[in-house]
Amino acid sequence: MALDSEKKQVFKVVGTRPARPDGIDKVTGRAMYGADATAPGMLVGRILRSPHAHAIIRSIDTSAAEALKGVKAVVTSADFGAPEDESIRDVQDNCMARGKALYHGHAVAAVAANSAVVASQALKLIKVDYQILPHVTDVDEAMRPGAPVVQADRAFENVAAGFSENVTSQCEFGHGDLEAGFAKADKVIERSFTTAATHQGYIEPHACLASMTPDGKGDLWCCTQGQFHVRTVCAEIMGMDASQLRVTASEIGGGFGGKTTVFIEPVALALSRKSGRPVKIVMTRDEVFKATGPTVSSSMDVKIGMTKDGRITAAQARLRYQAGAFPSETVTYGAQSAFAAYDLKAVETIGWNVLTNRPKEAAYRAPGAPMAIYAVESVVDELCQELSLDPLDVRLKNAADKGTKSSYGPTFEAIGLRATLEAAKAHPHYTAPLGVNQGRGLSCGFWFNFGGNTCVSLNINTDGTVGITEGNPDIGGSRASISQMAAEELGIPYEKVRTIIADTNSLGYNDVTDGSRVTFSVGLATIEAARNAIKVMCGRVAKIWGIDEDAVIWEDGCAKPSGPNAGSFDPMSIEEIAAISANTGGPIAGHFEVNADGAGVSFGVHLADVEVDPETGATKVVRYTVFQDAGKAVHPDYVEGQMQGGAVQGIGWALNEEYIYGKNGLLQNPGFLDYRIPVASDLPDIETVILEIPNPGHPYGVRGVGETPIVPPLAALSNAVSRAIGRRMFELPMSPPKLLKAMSQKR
């Protein structure tokens, strides 16, 4: 499965730009997404939401509710079991509180009714004995010994004396002697930074329809990026077996990893369980921003010596993360992140998980790398300032390469960091004249990408056209991409391939789509499917002329004798093989089940100019150039959607988007209206460089591109805007009046 051979990486469908598998449907309405699912005897589920940020629950009194005429359930913690997996019982504390109300609009109870009048009617005559207790929403305050305690007990034995309960987990990771490395330094510069929280901000919200039967069995249509994974999460919490749960996702209007999560399905399932009836929940945008996991926030600390020929001598990050109301991995992404773009003798990074009364954080793409990248390299930038060194030279010095090890300990394959900042320095956008109160800001990122589980099944119809059934929700192109994949190893036209999606009783276990790891793992599977396939055709042919199997080649959509001493026989296409399939050992299919390592790491650059006015604080982004190395961009289109997608996201945490609690613990922006997220009037045209270094983990060379985008934007507006005003911003967003605020400042 690893990298075939350069002569082999000659493609005709791979590299092209089909036509979207989804696009009509998408554009004329006929796509069918969460919202839009129905059964016969469809209830409206609501939810209730705690109005305090933490808070026990001494009783709940639903009977009020229950009498209401037209309400047909109600649930409340009580419902539940108490599922032995840590993580699980997590989940479902989520889902609905048990006890305490840990966060402002914490699930407390659900209703199930004929509609949404009165399902909106029982809300209001459920009666709940609140206990206000002290909250700390902001991370640093809450690791102070004495903050008050989120959840007790729930530290592992490796944190530090000296923290609240509240810090859950520590990690730590680098080599090299550090002191010795900061002595060599003719320069160290150390600063402190913070990130505010940020949504996905996804248009659509989460939806879901259970239907449970009488006899245990039960159906789920919703929005996620892995079915696989909701029925799993959601079997253990309903007391089922996995194989009673049919889990089917629907098409999905946006996740960036924010729909990996499990919210209200479980509900929505207790429900329709209490009901006898189908329940239907659709979260409205208040729910989506009080209780859907934003990304964490920050608080963090980062020091870097560096000679004065741009050499980094040693550094050293601090990382504290906010993780909401349960515990959290995402700041192990974070602290392996910081420093992976650089060749270094001496790094250390150490991250702490904290909890607080906020909502229990989600992935939003690269999960914990934008932040700890971000003060990495503000860090770098100011140094290249302090001693006149051009900041994408010093990069080149600098940068990690095959060979290197990195900050976090593996040591690196064939990566594409030195080529894309090469590329960057290359580009017309590097030297191009700055005007007034304009700045030009830079920064290198990376992610890990993923592989995992992952099982995909290739049929050749009668007709010898080509169906893929796999397990992954199309979020970024993947559909497309698959097909390419498949009509190239069989030497077929794109359009002779479709692909779907299967539900959970479908296929066999596939990880959820997250990682940037779908076009890598499943586009792996899907080739070796197509090659069982092959194998399977060549075969039959075989037999047909009376010859060995091994003398029976496959090109261009043909089976062909490997040469003359295998005989003279006419190539058998696809077509012919496929309509003689029922008298030659019937249906025709390749199969493929793998759980996939090589995803190879993914990095990028990011060129950002600004413009600040002086007089307002408002910050215009002029001009913005991604660079990134794709392995092998297999439908560009769609490539380059990813590296803009993540670009413009950057560009609204950059600038704009934070999550804004009041000192009652309440979040004071649940709506796009108070939470800003960029629109096409507030960019300029995004400009995409890609960049091919081949994966030696994949045959094809691919490497996932979703994640990488979202990593540099915030560092290279950051350095961009500081340049601007001639002051450095440690702080994020760069709203205008902190802009301003700066601005007003002496250096």
Given for the second form:
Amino acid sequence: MALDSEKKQVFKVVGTRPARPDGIDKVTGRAMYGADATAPGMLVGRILRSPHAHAIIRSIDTSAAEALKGVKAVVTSADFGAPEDESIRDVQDNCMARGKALYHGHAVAAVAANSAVVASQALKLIKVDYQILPHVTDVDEAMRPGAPVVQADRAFENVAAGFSENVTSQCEFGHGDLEAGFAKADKVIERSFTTAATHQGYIEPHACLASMTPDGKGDLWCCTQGQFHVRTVCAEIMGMDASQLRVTASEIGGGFGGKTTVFIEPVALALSRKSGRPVKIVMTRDEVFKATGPTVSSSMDVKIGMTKDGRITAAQARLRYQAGAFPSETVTYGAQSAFAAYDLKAVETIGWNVLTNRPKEAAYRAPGAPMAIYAVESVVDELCQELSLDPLDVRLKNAADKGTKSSYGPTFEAIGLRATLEAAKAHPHYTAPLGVNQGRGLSCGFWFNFGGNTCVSLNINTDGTVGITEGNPDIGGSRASISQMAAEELGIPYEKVRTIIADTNSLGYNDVTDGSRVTFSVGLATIEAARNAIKVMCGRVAKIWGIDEDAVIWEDGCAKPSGPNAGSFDPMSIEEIAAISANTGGPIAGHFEVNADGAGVSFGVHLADVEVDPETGATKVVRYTVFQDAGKAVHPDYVEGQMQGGAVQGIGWALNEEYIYGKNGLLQNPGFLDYRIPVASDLPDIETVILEIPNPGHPYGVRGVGETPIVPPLAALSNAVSRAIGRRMFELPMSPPKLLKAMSQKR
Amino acid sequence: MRYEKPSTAQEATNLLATEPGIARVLSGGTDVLVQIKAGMIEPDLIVDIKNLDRIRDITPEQGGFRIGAAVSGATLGEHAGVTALWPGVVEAFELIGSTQVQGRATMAGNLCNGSPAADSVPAMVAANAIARIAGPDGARNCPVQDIPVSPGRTALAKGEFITSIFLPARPERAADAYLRFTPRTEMDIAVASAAVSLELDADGTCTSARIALGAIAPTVVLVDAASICIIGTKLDATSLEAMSEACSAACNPIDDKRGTVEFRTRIVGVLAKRAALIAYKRAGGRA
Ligand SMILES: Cc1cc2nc3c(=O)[nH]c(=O)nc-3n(C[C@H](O)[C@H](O)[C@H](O)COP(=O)(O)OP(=O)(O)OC[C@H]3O[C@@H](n4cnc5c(N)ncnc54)[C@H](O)[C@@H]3O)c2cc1C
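The block above covers the form predicted alone; next, return the form predicted in complex with its partner chain.
Below, the chain from earlier opens the complete complex, with every other chain and molecule after it.
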């Protein structure tokens, strides 16, 4: 949807770096996060979780817990209904196990009590009679016929024969004649890869406060990436009308996709309904690791054929994604994005979703893409090594471009891949000398980006300042970017605008903050809302001046006559117009609602230099540069922050982060000590190079930037390490024991 | 749960000795409070020792230093005398945690928590540090080396606690060093570690060596077989290699989420070798 015929090229506010509006609150501890909500008479909710990986729940005896002084309510799956919609039912069953505990940490009961101490005591008094079942936590094992079945009857009919029931879906993408393509290649390489499940690792644990009144009204305050989605899911689970449940999103301490679903909200609502009191639940870090979404782990095969001069002739990928205990679509995104960076005549990807006894996978920044692209970019790099070709030249030679039929179907519009690759090639990093035990790796990355349902109100206050009401929790500084775009359009200073995130009663439905959609979609809606407000203001001024509405134009925050023929009037500023609005027709506002298209896909290229200690297997990232197309960087600090943050999360994924399960199916490392996210001293400065190839689908050319940067680091690091140690790595994370072993096998 | 903050060692000992339930000494609390919060322990009595006389003092004694049991990492790190005499002990202790943790963590707490991976313990053992213990039967001295008996357990009897740790005097041309391996550069737990304390003669030949290893056995291991390899040498490559192998041979590690037996065994020798070279250089030797 090209909303704009005349693209704005010269910016005054967009592209500057004003102080973030939420900064002071956050650094002084004043910001209201999920756990900061309170209500009179509030109870503490705690959740009892399965100590087993897979077990039938024969019975739950809550009588002793209920009898404990200070306990006001106990709930189990018996306190929930049976929603018709299967996906909602899955969410409910994930929030509270029904009949079977499907993973270590699966919720089985919950209490609400006067204090945390009483609540913890009550949990110990709940007697659950478990019948332990065989479990499976590995994706390849789970696919084999005869594997323990996590959930029966969940497989779609199109799944090929020969798998266990855990394989719930299969997807296929591609075009062209593979066989002919591989026949044309001078070199064909086929490799298998695995990646571990990694957690989004947000600092703020999930938290909510629920309050249900006896007449069926509900209020929910929670930390989420999407209050409207929370309302939809919770209202259905609780059997309520959407109008009766108001959801307010708190300030959010990180989400990265992991807060796009619900884990505790229905439980708090059920406890509140049963106890008649407000109930607050705050997860511990242990619970966050055990029961909220990590991303999928994967097992993959990739086969690519290349000519001597570096042209890819055919490419094929098989992706097996483990999504935990419930069906998931993530593998589809992996299968679609695997080869997106390449212009291919023959390509095929097949993906399978697999159930295991692990927590339900949740979205994590570009869900599904990093693993698939890691495997593809590793094979491309190995081909470059084998054929003695420059890895950037090979990418340039095969790069997708405007007009390329993508590996997943659509034909690309203007995209920034080639420009990004060229920027990387021209950058001094690419040719800087490497030291002993060092290696350089690179990788392309891709993400679709999304637009979606968006609703914005823009109010002109009576003093001429502006209040914006939008519905997407700010996880990356979007309030500043939205204010900037409004200020730009209205021709007023940034400081005159304040943007807030409203509750579900204040606006129409807004999609979740995901898909890198907010700066694009909410920005677009804000610009249009501003234009609508401008139209109203010009109309009011036209009446005052007694001229045609068309004869009034808007410039630099003022209404002006469109030219000498329109008459001679002094410009009226937004302040002047607002001050007399009561006399000209009442309050002035602009609104805009859209299901936005045209988000514009996003590409990035990362360059990584690493040094591997040959005696310990420890990897140090010595230099790292991110190149990415942002369309238009509204607030460059935040764009750089997204690029750096994604790179860091990807580096952690590549080197140390992993969910470790014991033979008993229990999670071994549910804490930040043994789940190793990189610390600041593990990292070099992450250099950033922002490219601006305007997105035709946005009035200012904006593209989402939040997800693409987590995609390339996995392969960039693996390629760098493989080159540094002279041996190809096929497994993530590349933790020191694995690297030391690999290095000694070579000798 | 009762909390007491006595002002004499006698009082503290009485409280600990007479508590019928679970009693815990509280020093910096960076282990105790974390364990309580995680529900790993539910003590009936907490005896905070930070109010005891001289418990936070660093006192010169017979050419060495007596370090009060409640001296924090931050305080020790700022003490020029200790840092000059036992740089390896100080660097080991300062590796613990973050700036915040350093403001509270103590060596005595690190020792009595009983973790095989405790960072300051191998350094104290290599330094031949002596703990002073208060107890129902009065005070006694005990080499730090003899305090850990198994993961989480110490040789302290009921009612006993450490009041200070003594780091002895040492001749000229002596120094120590500590290295640990962690997948991250900080905020991590040692997968293996090595502390080396050396004395050299005037021409740089090693005359005495103590090598202690951490995280590769249920308790800290002092490896005499490794010391022998470098005593009488100038730490040439061959002797260092032999020392490194002796360290690996002394390992009795476990396979766990933090590292494999194979990995721990290999890298502990590497760490010992590297730590020995640092200590040698600090002592004035030229390798
Ligand atoms: C974020 C973080 C990071 C950490 N990083 C590291 C690290 O890198 N390396 C490392 O080794 N440790 C680390 N630790 C663990 C801890 O900080 C150290 O073990 C610290 O030295 C403990 O000292 P403390 O005074 O706080 O002990 P406390 O918690 O007060 O006590 C620890 C134990 O010793 C007992 N105790 C304390 N003092 C005495 C005494 N005088 N006599 C007898 N018993 C006593 C207590 O009863 C308890 O059982 C970390 C902890 C945290 C929270």
